[in-house]
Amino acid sequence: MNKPSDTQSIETVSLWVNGRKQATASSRLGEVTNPATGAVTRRVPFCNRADIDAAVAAAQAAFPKWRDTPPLRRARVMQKFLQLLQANQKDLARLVSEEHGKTLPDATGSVQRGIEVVEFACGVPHLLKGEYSEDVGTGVDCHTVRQPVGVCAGITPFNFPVMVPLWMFPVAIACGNTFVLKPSEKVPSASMRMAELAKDAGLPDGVLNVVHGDKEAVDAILNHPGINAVSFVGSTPIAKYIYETCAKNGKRVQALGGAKNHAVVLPDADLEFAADALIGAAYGSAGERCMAISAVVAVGAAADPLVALLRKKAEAIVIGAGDKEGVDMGPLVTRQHRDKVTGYIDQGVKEGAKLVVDGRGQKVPGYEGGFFLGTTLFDHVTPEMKIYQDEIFGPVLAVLRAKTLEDGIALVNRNPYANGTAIFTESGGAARRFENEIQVGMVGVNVPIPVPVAFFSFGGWKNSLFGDLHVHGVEGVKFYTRTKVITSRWPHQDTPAPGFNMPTLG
């Protein structure tokens, strides 16, 4: 962990506990960098157990009153929060671009997708309604209620500093829970700003808390007896660890892991349209998306013309600082990650894949210290290669070839990841077969990044999800509530007293 050269001139990000900024109890600090310049812009505290204890204590203290607040009043706070997010969307996007590196239009779009989840959360009272059945037995009625689970926590990744936190805490809070958010230590500022906006919207102190840090902070969250549910988005190894640790500690958990998203392109597809879509899906946000297309399965005669189009379009992408006009793709988030992705390109060449476009050695004038990597395109990739097996999380697109649609489906289904996939075709029959047979959680038909809208739920299958419920949408409401079933009887004086036998619905 490097130390800034001039610690006096660099801001240290605070924690947000009990409705105000708080200093950390920890002596450990990390660095936040601007990926376009490589410059250290902020320091971020690496919270210890005492910091997590303080945040959880604030959330526990706020929970009873917030739980008992009528759902409509909670929804009104969400409505004001929504308005403030909309008014501050550009500022939030600038924070995202500054700390993550993605272009301003891309950052603005990601903030908008998060805002749409808040729009959904404003309608949560309708989804909190239970069910009622009269006279399930003689003089016996039965009904259900949905109640909040308590203190919830969210552990979010670096690639969507606004969108992914908004997948979690607005739904949880609208359902009556309190929340402890730990954003990625690489991109802490947007979460702090959202906490301020939530307070301005009328959210009571302690309902939303923000902590920062690395594995020490994560482990303190996972093992804290005061936290009842944990949501996570990140890599598969960490998702599995979080799932296992939470299950061991009796916590409810949804842990979304990594991905290797495939797009199957059939010969009958509009190849120009498909290539444009795939370029955006592969290289948008420098490939640092869990829903990025990183593998194209070119079927039959589609392969050669598709690769030619992909090469032409990949080479035309403008690379530069994310806040500059006309830039298509910004830098990667850190120097270490850029070097890791470069290593995968080296590995692909050694494994015998055909390097069609080489992004190594990318230079951007005026930004020589930035973490830039150009677009990279491989052809004739096989399933045995590391560049296919691993989630690279960078601007690297691999083209595999299949003879038939059946072969393409089988290839996708053999992959251990199952987050998102897409098919490009003009055949309704082929599309219908694909969506029925593919073993993947989110499917696009001529849509390269099939991220569901906010009132549907986001989540994959297999090694891309650990837990039973996806995030946001109706499944998010189910995750952040528990169902209680109440059976009642109001006896009259002539009602027979209960006996010793098992009661039946007679």
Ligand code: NAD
Contents of the next structure:
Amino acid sequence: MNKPSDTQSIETVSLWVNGRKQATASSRLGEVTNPATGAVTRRVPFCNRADIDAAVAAAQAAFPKWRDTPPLRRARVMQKFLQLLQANQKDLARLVSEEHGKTLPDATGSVQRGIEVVEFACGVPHLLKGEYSEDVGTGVDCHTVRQPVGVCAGITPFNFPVMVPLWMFPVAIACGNTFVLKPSEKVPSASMRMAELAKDAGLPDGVLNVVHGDKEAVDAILNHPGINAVSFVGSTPIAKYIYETCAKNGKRVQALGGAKNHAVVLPDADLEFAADALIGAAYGSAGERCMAISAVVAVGAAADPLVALLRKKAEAIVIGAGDKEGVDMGPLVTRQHRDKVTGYIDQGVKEGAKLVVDGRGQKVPGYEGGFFLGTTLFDHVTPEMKIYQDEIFGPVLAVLRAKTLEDGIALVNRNPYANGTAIFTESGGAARRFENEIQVGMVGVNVPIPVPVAFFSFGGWKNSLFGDLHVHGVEGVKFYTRTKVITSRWPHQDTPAPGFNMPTLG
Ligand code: NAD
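With the form predicted alone in hand, show me what the form predicted together with nicotinamide-adenine-dinucleotide (NAD) looks like.
In what comes next, the whole complex appears, and the chain from above leads the way.
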């Protein structure tokens, strides 16, 4: 790792507890790098149990008052927060690009998708309304209320430093909860900036807290008796661990995991259109998206012309630093991750896949220390190969071949991941069959990355999500609230005698 000579000048990121920056109680620090240059730009505290205790204590102290704040007043804070996010969108995107490596336009788009969740959160009061039934028994009424669950925590991945935290805390907070956010230690700065903006928007101290770190901080969250619900987004092994640990500890949990997203391309598709869509979906953000297309299933006669188009377009992609004009694809997040992805390319060659475009050895003049890797395209990949089975999370696209739509659907359905998928076709009948039979949580029809808009919910199936409810949209509101059912009778003329049988109310 390249380190600047004057290590004293490197800022250490703070925690955000009770509405202000705080130093860590831990002696462990990590390093944040600029992936384009390889330079260490910041240090990040690896929080310990005492740090987590302090953040949870602040969130617990803030909860009673925030819970009792009328939903409309909470929504007004969200409206102000929305305005501040919009006003600071460019700066947030710059922070994302600087710590993650993605291009500025891509980072700006991801911040926009996060902002849209805050727009949704402004309308949450409407979704907090309960139900009411009069006379469920003689003189007996029944109603429901949705109440906040208490202190919630969010643990987020490196690849969307603004959008994924915004999937969580605005909805939780608008529902009346307080929140402890632990962003990825690779990209800590955007979360700190959002916490400052939330305070400027009028969010009371302690409602949103930000801690940093690795497994030690996460375990302290998972085992903390003061935390009632945990939202997680990250890789599948960790998602499974989060789900199991929270379940053991009696916490409400949603744990979104990794992915292997397939696009099925039928011979009747507009192949030029499909290839353009696939190139963006495979190589955008250097393939480091949970909804990236990493496997193309070319059906029948689509295969050869599609691979030829993909090759031409993959070779034309401009690779460079994310903040440079005209760049399509930036570096990978860390050197270690770049080397891991390179290892998969070596393995694919050994496994006998046909390497059509080789991204190894990519150089970017002036950025020799950066974590760059070129676009890579494999053809004739089979389900037995590791490059198909594993989530590579880099700019590596694998083409598999299937004889029929039926074979293509069966192949996708055998994969243990099930986050997103897409079909490219001109046939309504084929698309409808795909929509109906595919065992995947989010489906695109001629849409390569079908990330639902904020007022729908986001989530995969199978190993891509452990838990019952997706994030944001109505499912997010359900996750962050508990239903209480109240049955009431007001004694008046016919006071019933005490009873010992199961009440039937009628
Ligand atoms: P990751 O699982 O390594 O880390 C995610 C979070 O878990 C981070 O905050 C990290 O600090 C923490 N963590 C890491 N190791 C841990 C451990 N051993 N114990 C406890 N906590 C731990 O994921 P990542 O590399 O940051 O992000 C990439 C992954 O996230 C990919 O698998 C990608 O598909 C997935 N992802 C999924 C979605 C989705 O919506 N399903 C969205 C974005 C990213």
